[in-house]
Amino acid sequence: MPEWLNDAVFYEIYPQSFYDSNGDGIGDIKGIIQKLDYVKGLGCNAIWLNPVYDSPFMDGGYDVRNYKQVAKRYGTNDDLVNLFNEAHKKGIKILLDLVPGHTSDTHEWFLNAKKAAENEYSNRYIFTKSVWDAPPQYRMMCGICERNGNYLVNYFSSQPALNYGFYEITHPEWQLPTDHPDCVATVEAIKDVMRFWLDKGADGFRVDMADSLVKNDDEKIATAKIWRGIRKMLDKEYPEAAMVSEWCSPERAINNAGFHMDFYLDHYGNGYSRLFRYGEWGNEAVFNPNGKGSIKAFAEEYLPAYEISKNNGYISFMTNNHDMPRVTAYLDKQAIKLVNAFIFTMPGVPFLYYGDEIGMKYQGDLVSKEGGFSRTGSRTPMQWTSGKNLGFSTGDETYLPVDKSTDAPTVENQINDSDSIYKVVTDMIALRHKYDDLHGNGELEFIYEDGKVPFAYRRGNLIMYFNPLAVESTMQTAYRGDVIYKIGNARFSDGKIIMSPQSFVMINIK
């Protein structure tokens, strides 16, 4: 296990929307390099970089045309190596986004696989034996290539699924077992991609749709076996490299598959959702001030997952990501401050999505761009200054429109505002680095009275109290200590803590 993960705080960068260095309206790698000091100033010591590979961009770069080539709009391979080097000089790690489950339908592998004549790539993807064979339980593209067969896709029609085999074979005429040489070759091809970038200085990978490899594998037994093999390769050849999975099943992803981290994702009704987004526009979320949320419902899901995985890896909370509406669509400014206090004091390895530190808005009325659809509104340009294009680009037209509202938050107008989300985010990250009790995994005890709120949790000698409600609230507490940080106000009296509306208090009982 790479030791650096224990005190890691990641910053997710959507490259086309972060900073444009050449005025073409699209963010690029040189722009990221220019903003590394900003990332470091946040307290983030690691970056998750969304895909920068060559792509036709039918799905924002998650349709890879060439895994070993940087897309021209972002720069060159040398630019990416320079980013690795400059980040490392500043003590910042870089995880690339690995997309192992599918490629673009313009990838060289797939162009060969579509040919009628058999070749070394014929089984790199999953084709039926006949164009008339299209079982309805599979998502397939039919009749669009010279090869007599239909092929499986993982997501959009332009994303053919790579062939790692089938755990349960229901159509032996075209489904291969996972130990078939051609399926093993797919695994080796992905290992080759990983080695290519690790040798150039990457520090690991965030793995897209990590549970999607083997088909008919409901319990993910065969998929986990593949990832264990990849983890074995990393442990032997790149022991400091790390992987985080898009899985949202710590027992499977961490314990069974060998990932170092697993994202706690926004699946409706799960613990993450219940904290921040549950109900109609979040009206039953724990951090909604109307008080309908249940911390017990969250804890009963999260704690067993935490206990079973904490000795093997980290559960990762995120403020948002490129696939989710920004939390500004659901919660008010004060609630968002408490959300950040929670995320950066919980166990695991936290991820901060670009722009969340200044409270960027979710622009839900935008026309879909590059397969974004409802996700497009969370991918808009970073807002740096009050100048042209809010400081994102000097160009006349930007990849996506910037926030045109008069109260658009920017780094410029938030960084010195004592009442800003930025201040809470940077303060909490600094405290996380300062106190060992807030690092990675360790002691965690939830404290609540009736499953509702307010609530608290203890990590070592630190107690975090939260009152998300819009009214002053009281809870029993046996703890007293020095106040380290607070949002709002609180006082201790007769074995109780009385907290002002939407407040947070951290105390040290040492």
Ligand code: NOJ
Given for the second form:
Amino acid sequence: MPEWLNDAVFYEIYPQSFYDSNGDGIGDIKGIIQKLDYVKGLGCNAIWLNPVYDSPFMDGGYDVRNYKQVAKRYGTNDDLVNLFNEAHKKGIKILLDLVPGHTSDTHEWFLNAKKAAENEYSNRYIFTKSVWDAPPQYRMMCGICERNGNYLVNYFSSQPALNYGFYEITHPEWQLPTDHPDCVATVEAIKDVMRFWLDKGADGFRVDMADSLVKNDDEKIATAKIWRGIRKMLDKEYPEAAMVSEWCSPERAINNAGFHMDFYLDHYGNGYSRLFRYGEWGNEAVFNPNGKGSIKAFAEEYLPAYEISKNNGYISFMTNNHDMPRVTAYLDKQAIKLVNAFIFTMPGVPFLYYGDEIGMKYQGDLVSKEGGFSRTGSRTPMQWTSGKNLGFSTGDETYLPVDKSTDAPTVENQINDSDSIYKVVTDMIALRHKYDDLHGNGELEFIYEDGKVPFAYRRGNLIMYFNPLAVESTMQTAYRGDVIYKIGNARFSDGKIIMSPQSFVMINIK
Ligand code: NOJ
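Show the other one: the form predicted in complex with this ligand, since we just had the form predicted alone.
Up next: the whole complex, starting with the chain shown before.
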């Protein structure tokens, strides 16, 4: 287990939208290098970089055309190596995004696979034996290439699924077992990509749709086995490299598959929205100020996953990512401050999405760009200053519009504002680094009455109290101590804490 993860705080950078160094309207790698001090100033000591590879951008770069080549619009492979080096000088690690489940349909492997004549890549993707064979339980593209067969897609139509084989074989005429040499070759090809970037200085990978490799593998038994093999290679060859999965099932991802971290998202269960988003949870979202948020429901969902995985890896909470509406679409500023107090004091390894630290808005009415659809509104250019294009680019046009509202938050106008989200985010990250009890593997114990709010949790000698509600609220508590941090106000009286509306208090009981 890479030791550095225990005190890691990640910053997610969507490269096309972070900082444009050459005025072409698209963010680039040199731009990220120029902003490393900003990232460090937040207290983040690691970056997750969304895909920067050559791509036709039908899905924001998750449709990879060449895994070993940086997309021209972002710079060159040398620029990326420079980014690794410059980041390392500042004590910042860089995880690249690994997309092992599919490629673009313009990837060279696929261009060969779809040829009628059999070749080395014919089994790199999953084709049926004839175009008349299209079992409805699979998502397939039919009749669009010279090869007489249909192929499985993993996500959008332009993203054919790579072939890692089938766990349960229902159509033996075209489904290969996972130990077929051509499926093993797919695993080796992905390992080769990993080694390529790790040798150049990458510190690991965020793994896209990590659970999607083997088909007909409902319990993810064969998929986990592949990842365990990859973990073995990392332990031996790159013991400091870290892997975080987009799996959202810590028992499977961490315990069975050997990932060091797993994102806490909504794919199984509804933990993430239950906390920070309204969605189907409506008034029951824990941080909804007008709601009946039940921390009990969250704790009952989270704690078993935490207990079972905590000795093997970390659960990762995130302020948001490039796939969901920013939290500003749901919660007011005060609630967002509490959300950040929560995210940066929970166990595991937290992730901050670029722009969330200044409260960037979700631009819900934008026309889709590069396969973003509803996600496009969370991918707009970073807002640095009050200048042209809010300091993102000197170009006359930007690849997505910058926030045009008169009250658009920028780094410039948030950084010195004592009432800002930025202040809470940076304060909480600093406290997390300062107190061992707040590190990734520190202890956790929830404290609540019948699941009502306010609620609290204890991490070693520190107690975090939260009142997400818009009204003053009270809870029983035996703990007393020095106040280390507060948002709003609280007082202790008669074995109770009385908290002002939407408040947070951290105390030290030592
Ligand atoms: C998850 C990624 O986060 C998302 O942006 C992408 O579209 C899909 N996986 C497909 O790769």
